[in-house]
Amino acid sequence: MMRLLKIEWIPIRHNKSIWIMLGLYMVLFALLSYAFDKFEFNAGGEGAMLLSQFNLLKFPDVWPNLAYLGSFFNLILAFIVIMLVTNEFSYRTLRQHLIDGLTRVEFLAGKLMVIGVLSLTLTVFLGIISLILGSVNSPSGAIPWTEGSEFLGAFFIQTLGYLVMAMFFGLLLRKAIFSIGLFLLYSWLIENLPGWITGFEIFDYLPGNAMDELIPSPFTRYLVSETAPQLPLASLVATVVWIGVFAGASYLLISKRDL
């Protein structure tokens, strides 16, 4: 394990543009964490509402609510390990680990030990975000809070799924340019196709839309209802799937063609 995780990182070690958004990555959630609840939005027939009516960062409503909004960051994530993989091919690096005797499982192996590593960092870290400004806003006293914190564990799995997801475009179309378009074609627009048309549930779990009801939106919440917000079991049930599945179709897809 210890071999094939320094081999991932003499690459990581010298890429800027790496480190380069994983440092926005990190500053712009704890930015817009620290401000989430001083936006306004439209209600509707309301009109415009603060949200810091809500207390958006009180525990335990902290916890889905900074796991929601990191689900957007996953986006920078998923061009992060885009760009590791086709690199592999871009600069013949993977020709050459197979040459000095790395196999193709070890490869897809490594690969997914970065990308656990990753996930586990980045949800540790919107972890301390949530604590830090949870006891900064909730009231004094008792203070539940690990009360909803089971959506830092959805985080986890959702962010893992969208890596894998990442990792098996970046390994089938080979090119950086190519492999985001088509992540971003599928993900916006081909996946929520099939939905829009017939209106049938049973497409809410396609991976891309499986990974995203995992954590639901909370405005929604905070205008119909003020009760905690439930962790989708099929949701998570369908992202472990789909997560198997990137997987099992990566390795058929490096096991099978020229490399």
Contents of the next structure:
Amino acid sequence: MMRLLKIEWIPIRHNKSIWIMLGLYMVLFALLSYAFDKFEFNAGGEGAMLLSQFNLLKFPDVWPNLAYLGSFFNLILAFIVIMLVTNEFSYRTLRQHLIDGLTRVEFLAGKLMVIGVLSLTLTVFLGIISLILGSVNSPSGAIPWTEGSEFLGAFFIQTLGYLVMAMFFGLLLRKAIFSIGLFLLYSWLIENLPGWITGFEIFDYLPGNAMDELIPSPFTRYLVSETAPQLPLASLVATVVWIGVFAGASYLLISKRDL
Amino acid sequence: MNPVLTLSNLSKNFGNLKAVNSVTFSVEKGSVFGILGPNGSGKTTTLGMLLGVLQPSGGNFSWFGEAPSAASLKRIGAILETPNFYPYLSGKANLKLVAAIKECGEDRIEEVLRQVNLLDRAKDKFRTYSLGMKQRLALAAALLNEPEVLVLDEPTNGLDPQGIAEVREVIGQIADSGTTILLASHLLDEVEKVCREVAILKKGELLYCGPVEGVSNDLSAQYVELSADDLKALEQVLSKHPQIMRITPRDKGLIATFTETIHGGDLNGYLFQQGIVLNHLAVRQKSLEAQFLELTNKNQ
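Alt. form predicted together with the partner chain, vs. the form predicted on its own above:
After this comes the whole thing, all chains and molecules, with the earlier chain placed first.
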């Protein structure tokens, strides 16, 4: 396991684009989290209103709200993963690794470990930001800070799911530009089409939709009902299943292919 | 006999194309073995299967008498086609990665870099290297695990004469140390200079497998140039020679090939006895190149 991590770490460590994208992710996310409740929100007829009136960053709301904000940033991470995977094809280093005695399963396991470490790191980062902003914005001792923190776990699973899906697209198409294009087209359009056309709820459990639903948008909640956010269990189960499906499909893609 | 590599009926199809068609041969431990063939003859495809990047369509192969596995690949050092490294990593960092994959430790990195004469450029990024340096870094990577077998695919392709000489010198040193070498090339000259045994491929078919000298025996590599004032009489007498194979006129003389090796003096004596006085006699060796072309054309 340490060997596989080392094999992944050496090329990542010197890859400037990855560190620039990660740095951008963290700085932008920290800034937007801080500014989250200072935006104006245009709610149709009633005109513009300040989000600050809802106190979005107090415990326990801070957990689902920042997790929701974080899910927009997953796209940057998906680009990183697609780049990492497709580089191995364009530099032909996967081919060389196999010649040197890495197995196809080890290659896949290495990439999954990177995805796991990346998801975990950013979950911890999100957790720290949420804790800090939550403590600043909550009256002390009012509500235990752990309440609602299950959304931190949901963020981890969501990120993991997005990235395993991104890896699959990278392995499928092997070229960064095609993989990113199809990934965007698929998750923004193709997957939503059957739902829009038929209106069947079952299409909410397609991979991208299930991952999106995992952390629901806070805005409708504040406008429509003031109930505490619930973790959607069905979406959680669907996401975990999809992670398994994409990992398995990636294995099938890579195990017999000529490289 | 102790083969490190055995292929039996190994085949690879790309759609309808039989890129490698039921190829069988084995490579003995310690030998310097060449795979020779024109471009598109299936050399790289064969090596691709042996090195685990292509799935055979049929047949099988074994390294060190074992079924193919990552473990056996770690005992091999191989370059397939182009040198493949991360362009933004230094030569040294790339070798660290190879060491991690091969599980062979990093202590030999400096040694192999010195061996291929790249030590002073070790810290520079791979993309700044010239083609010859890239090729040499690939050779260094292949040598990192002190391989029992070194597999090289067109190792001097695209190099200038100095680069070719440098790479060949390193290969020669490695061969002398007793490492088994498997070298694929379309350059006959290269195989002739470096290898002791050769398998000749054409359009995926194995045409010949055996010692390099054997190619000659197979094909009467020797020919004799003769000329006399009376060419007609010379041809008549020659055609009665017990070992004669073929007589072809050329320029102002004849070219004769024989079924056995002929000694120039004996032939001259024989002709003189028959009343022929020669004004030119030369026994020549066909180059491996000529033989190779003959062999591959014969099988068209």
